[in-house]
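Take a look at this one chain, the form predicted alone, written out in structure tokens.
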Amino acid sequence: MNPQKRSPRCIVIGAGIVGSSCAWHLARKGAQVTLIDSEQPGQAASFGNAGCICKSSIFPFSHPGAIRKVPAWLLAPNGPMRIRWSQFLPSMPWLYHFWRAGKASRVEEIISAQIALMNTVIEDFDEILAQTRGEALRKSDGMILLYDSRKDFARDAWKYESRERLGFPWQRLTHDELRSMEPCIRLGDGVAVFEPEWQHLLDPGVATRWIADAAFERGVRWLNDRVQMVSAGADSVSIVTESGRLLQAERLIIAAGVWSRALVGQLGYKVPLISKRGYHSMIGQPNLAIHHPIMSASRHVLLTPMQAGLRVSGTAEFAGLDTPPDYRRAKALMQNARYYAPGLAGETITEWMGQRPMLPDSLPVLGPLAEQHNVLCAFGHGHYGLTQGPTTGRIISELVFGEDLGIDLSPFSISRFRSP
């Protein structure tokens, strides 16, 4: 065999949690690998995330009569999706491929590519955790979802018949159920499902480090840098960085968020992602006991127990990458987590944005580039990026190796935006 396919050069731009996952697995096999990012591993949307591990998310975001629920969202003042004024008409593009990816065909085409990309996350979980000190940072207890009323379960009967055919348990709990596996959680006349399968990280942002880590330690080179300019020929592909470097290589992975969109672009490539900032509000010794990750379907708020204390999490916000934080959100999602949780406070409470790096049909890209093959796309994960990133990192892996797959990535390919 060529020396160089056994050590090929790689660059990866991105040290989330999906770019560290694919440094580290290029550098188990052998590759050659330069892992680059502005930001120290961990702490951009890695870092913030609610932390939960979900085979079962699998439904899209958008789906028969979604579209028509967007203006009452944008509408109520502490609704789940907000939208600058400013990126009002830059989100329009953005919206028309979202009511395009909800028709009911669309829908399940969507679910049955992220049965075949779910299938493996909780084995690559286990292997990538097990060889970077991560596994003591993993909780397997489930996670309880919450409607506050049988109406608002009702909407979701769908996605139940879905699980229920797919083979995904669920149960649906008594209160008296809800009261002994959470007894600060008050819900009315609403319903309460257990999800067996959940399973959730104590500290993301470590658990990312810690992968970067180990990459490290396997010879993967580190450069905190900002990448400017990408090219790609026949055999090589080249970035020039804030600094001034100039980098060369065979391959080139971009798995840097929602600036992954900026890079493709100079390769000719539109796609239409945007920035869906999620917040959240990390309480510090809360006087309230939450054993299981807690989601609210109606309120769009999850409460996922870290080691630094509770973090509460949720929203979506439409605005530019360099738009300033407003924190308002944050305060929002402490009001949605009281509703169940009456009186939840603690020491401190700070809060968090992240820019979430949302494709309309909840598919990340992942793949070469059409025209440029040596080009590898690991971006656009959205809400799945914390699942989805050891499986990733696997498969590119797999592309540079000219391994088998396993799984076709004809619908996570760039081309259906319809590139050049």
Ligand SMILES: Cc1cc2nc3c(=O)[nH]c(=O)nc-3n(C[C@H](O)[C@H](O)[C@H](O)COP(=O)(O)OP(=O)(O)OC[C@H]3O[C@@H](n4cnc5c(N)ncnc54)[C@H](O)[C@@H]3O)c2cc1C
Given for the second form:
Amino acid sequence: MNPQKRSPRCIVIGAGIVGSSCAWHLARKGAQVTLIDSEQPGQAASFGNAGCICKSSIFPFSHPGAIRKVPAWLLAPNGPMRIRWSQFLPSMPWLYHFWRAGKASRVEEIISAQIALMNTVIEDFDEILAQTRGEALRKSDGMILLYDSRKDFARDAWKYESRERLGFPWQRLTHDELRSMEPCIRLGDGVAVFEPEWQHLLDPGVATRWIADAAFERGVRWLNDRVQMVSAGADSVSIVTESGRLLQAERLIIAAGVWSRALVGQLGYKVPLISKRGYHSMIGQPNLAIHHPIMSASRHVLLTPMQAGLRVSGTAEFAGLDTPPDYRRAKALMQNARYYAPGLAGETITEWMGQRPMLPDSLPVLGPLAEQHNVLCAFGHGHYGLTQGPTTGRIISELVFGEDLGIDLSPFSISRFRSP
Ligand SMILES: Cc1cc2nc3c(=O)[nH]c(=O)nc-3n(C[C@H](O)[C@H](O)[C@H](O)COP(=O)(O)OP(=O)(O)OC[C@H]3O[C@@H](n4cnc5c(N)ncnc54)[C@H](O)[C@@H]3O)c2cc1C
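Please supply the corresponding structure for the form predicted together with this ligand (the preceding block corresponds to the form predicted alone).
Shown next: the complete complex, the earlier chain at its head.
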């Protein structure tokens, strides 16, 4: 297809924050877009996440020494990680790639790539929220990071040295400062850090829904159906849906979160994309007032004040795609939250599980397939998909229209997982 063509026909699979943002950006530039999802927009991982727009989250989960922490995490009763026994062997190749991504030289490359992608996330949110009526859902209050001890804080010293060097603002809070910002939080002998650049959404699911709605207002066609088959020829792409529809277009955008693995698999690509499950407990009418997102680096829990109450989220569970949720993980998050906010309760508590589309090097796959250039990948954003969704949508639209990208996409290429 001629990339300069005025109104290319595009199919976007997946109406999470990533696919909805792709559809909106493409339609704005004049593409004829069909957005397809088996659920309603903003229902999967994009529904129940912690809502944080975290520009400074540039560090990969794998780094020198990270793999050694895994056994302790797995053994701790309320620990941040679980692997279901059935997933133990299937997780091994992914853990191997994870370990390899943690070599010092590779970590530097990953951080550089993540910085490049994070560079414009705030401006991309400014643009998309302003034009989709979502601005009222955004707060720019920063985030407070807690460590239970000075020893825990010292372990992250390298991150603060890097942040300092790279110009990400942060500030260590005195206990008095913490008390004045968050009177209900108890920290004992721990350390609190404030990161002023963080923002959060009061309802990430609704924000995603509104982006999709704005795309529909711009003429995007909505199809509530499941894609079963994808194929790509030299001049066109086609999909077949569960209900038997056959659709053709010039470009296919795969933005199906963790389910993208099976779709690119049909086109001959094997990616180590897994579901890293997370949970939340949503406390309606909480009895304690929390004003900022508060994250514990020691207990791996995040408390976010939202429109519907206080969301307590986190955890990493490797359980495969289709096994039922284990809501003990959501209850463990509540116990960890009560360590800092004793007596935390509310009128209602609802529990939720979502699947982070996670690659071992913590970077997403962005850009065309190596051989089928008319298929564009936009998946695997892991812990930062909300943050990077609007930016990804803009980049995908720039690729389709043959515009200047302003970012080198080679670190995000699907080919990085090909065996040497
Ligand atoms: C507990 C938790 C907390 C998080 N906190 C944050 C945070 O604070 N900040 C942040 O930036 N990120 C956060 N994340 C990560 C973020 O939620 C995800 O990275 C992001 O939502 C992924 O968006 P997506 O659009 O790629 O996928 P999804 O939202 O999962 O959407 C994929 C869509 O594709 C559809 N689909 C799949 N296969 C098909 C098919 N064959 N046919 C049709 N439709 C299909 C699905 O139905 C789904 O709607 C968190 C995640 C979790 C679980």
